[in-house]
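Next up: a single chain in structure tokens, the form predicted on its own.
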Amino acid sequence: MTRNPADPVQIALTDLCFAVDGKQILRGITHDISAKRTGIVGRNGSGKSTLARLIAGLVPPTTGTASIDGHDLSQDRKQALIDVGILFQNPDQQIIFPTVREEISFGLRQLGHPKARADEMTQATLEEFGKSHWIDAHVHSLSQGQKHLVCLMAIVAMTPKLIILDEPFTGLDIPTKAQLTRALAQYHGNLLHITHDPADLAGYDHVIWLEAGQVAQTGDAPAVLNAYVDAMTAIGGTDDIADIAS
């Protein structure tokens, strides 16, 4: 049966810590997703892309539990990759295939479908982003930001419950960007976006604030989004980086 990537999913994270090499990153986060806009914010080192790998599967937490719809994704990776995808910050440490066409089936084959059937999928992709053009096109002659979309369309390819993205605006230009934001706009599944820049989230439904590995705050995005500018305001106008750590 073809899965409807717009279905909610439910996002359940219970006591959830993570530490590495006894330094915690992640402490006691306990909050539950269900909005289809969903926005991860916080300072650099805030333990954002920790989170989003834990919620992926990527890697198991230290204690407590992170689960899509009941699944426990780090313990049971084929269902991961059923229903999380995720779009990383550099497309360069993503892809793997010289070919467009390559790129966007692998997933599809990794999913149990046949050659011919995932080409099919892959050409119906490219033809929904207006990039029919593309399909055997070699990704290293693309730019950045159509490498980063060619990343995109390899994971909306395979129907994820959920896609993760990761700081994706990173580096990009201006009107890279915005394109970008275009492509996502037209998507109608499940979106947890990962972001320092509150500017990244307009439009979320719900937005989680990470502050030095805890939940600082979360609820409707406008409000945890003022609150977030507000303090990183505040901070900006200290001195906070002219001291030295001991």
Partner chain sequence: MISLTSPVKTRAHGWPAGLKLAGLCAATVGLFFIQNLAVHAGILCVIVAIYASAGPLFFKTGLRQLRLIWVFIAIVAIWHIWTGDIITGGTVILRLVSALALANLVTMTTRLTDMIDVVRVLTAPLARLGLNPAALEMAIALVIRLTPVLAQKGGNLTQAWRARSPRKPTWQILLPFTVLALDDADHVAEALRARGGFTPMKED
Contents of the next structure:
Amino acid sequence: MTRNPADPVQIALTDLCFAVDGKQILRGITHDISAKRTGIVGRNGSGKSTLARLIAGLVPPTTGTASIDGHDLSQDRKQALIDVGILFQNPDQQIIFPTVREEISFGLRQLGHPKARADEMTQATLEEFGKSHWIDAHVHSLSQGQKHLVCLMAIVAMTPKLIILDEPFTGLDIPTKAQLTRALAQYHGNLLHITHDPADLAGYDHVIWLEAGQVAQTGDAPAVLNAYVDAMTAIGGTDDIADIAS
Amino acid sequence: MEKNVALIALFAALIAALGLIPKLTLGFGVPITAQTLGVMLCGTVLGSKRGTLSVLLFLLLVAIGLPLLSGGRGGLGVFATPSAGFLLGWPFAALVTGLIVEKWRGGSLAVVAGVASVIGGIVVMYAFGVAGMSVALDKSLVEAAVLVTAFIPGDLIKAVIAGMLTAALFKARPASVLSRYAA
Amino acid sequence: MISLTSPVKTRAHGWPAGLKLAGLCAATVGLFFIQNLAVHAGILCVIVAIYASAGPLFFKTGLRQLRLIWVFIAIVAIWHIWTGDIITGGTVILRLVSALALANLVTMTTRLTDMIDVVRVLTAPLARLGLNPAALEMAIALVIRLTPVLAQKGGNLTQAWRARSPRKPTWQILLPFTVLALDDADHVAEALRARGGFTPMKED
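If the one shown is the form predicted on its own, what is the structure of the form predicted in complex with its partner chain?
Once more the chain from above appears, this time first in line as the rest of the complex follows.
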């Protein structure tokens, strides 16, 4: 029972707010996302990562709603596993099991597949990425870039309709970044890519620029990215790093 | 020297962090408090000397007023409760657990670490715990022992888990399981 | 990390920590030698009055500590009602509450820095046995600094688990968590070495 990840996906955010410890992180975001390749840019601290987790349903909103194809994923975790996968920044804080086989099979078993079937699907995923020989590898023997790929494969194996990427290229060298970008570009489903570096979003359709928890600008990728880069360069000329948040 | 201080401090922080992350389960939804598992791991991974110092450091920080026990508990008050005997038994548990893993070299590490965790983390810890409870509640040792029997099955499972984790850690990073190397 | 010292200032906040701790030890031992129910009741009343004198916020915080022992109070109460030995049961319960309340009082009225000073004094003799006082102070600071960081990483691991499973994380998450602690220990050791370790540099 494999679904087609190429099914279109509709993300709906309605007056989405998130606050923690009295600090307001997202302030009333209302937006619909249905492009195949969407980017979210913003400075560090703009709320991008929080937004990613709210869309994935990992964290419930303080007020407002986030839904994918009408499903509230913070309530329906089983549907969440079917609809969305999320790739985090640091593989060392993401990979749970000691072997590649276990790590990739884990999500498949959680989806309800019996052990033999999950193993089959794991091998199929590894073959898809040309890494069949990794099946019995121990995670600790892999390089950082290889670990990033294992995390990606573990998600792709579950064929979610949408993969959210939370700054997944942080700290990677140029060749590894290029290889992972290529692997992502081949994904049939939707991608939602969170980043502070506009270069990561080459070829993307739609971009949302988040500033201090609100949507500053949104639209076609080239236009929004140019505006974003100009604004960021201007701020770079000031000394706002001196300000301490109260 | 710096490596020792760092390891002792980080494992004390690990025990504390185990009280802060969401509660773990055994896989069938049964929740476990992972902090005593952390004490067992101090012994099985760091060995007797560093493991004991790590647990002592943790208890010191609890005593001086930091809310590091699961549920945000801490301060001198926790050492004045009937279960204070268990806390005082933690460093001895780590000591005995560490000694067994260091000295018993034959057989699988999972078994050795598991048995060590039972002897240190349960037998030794409960000895102190039951004694403390008997004094605080003004009951005989047998009566106090009866009160705590309900917790033993859960702790036995934790000891088995400690064994498996130690063996898995040794497989992934042999050099980090210090109990199997020089003192 | 916030300590359990009360932000409500009392006169006791200014008393020497060493004296408070010594007094606490003596008082706790004393409590266990008193067998008289009426005396225990009187002692507890005094303690409650001390808590109340510091204001409602202080009192409420102190009261919350009772959650540490309510199970034991219930067990003792049921036990002694069953055996008919109410007086002993009452004595045990009052003693438990008093001991806890006194210990908690010291914690709530003593600053962390004052406690660390006492630790420094008490562990000074251990220097002869090889305990490096600078190392102990550094270790205390490291745990305080790194516990929230490690907890955050553990939280990320549990989130990564929940991103692929509808169930709560199991014990298996402790393997990568322990590895993170070991890696952090490596980085911290490096940083300590880069800053000169624990031997103070000699003046020329």
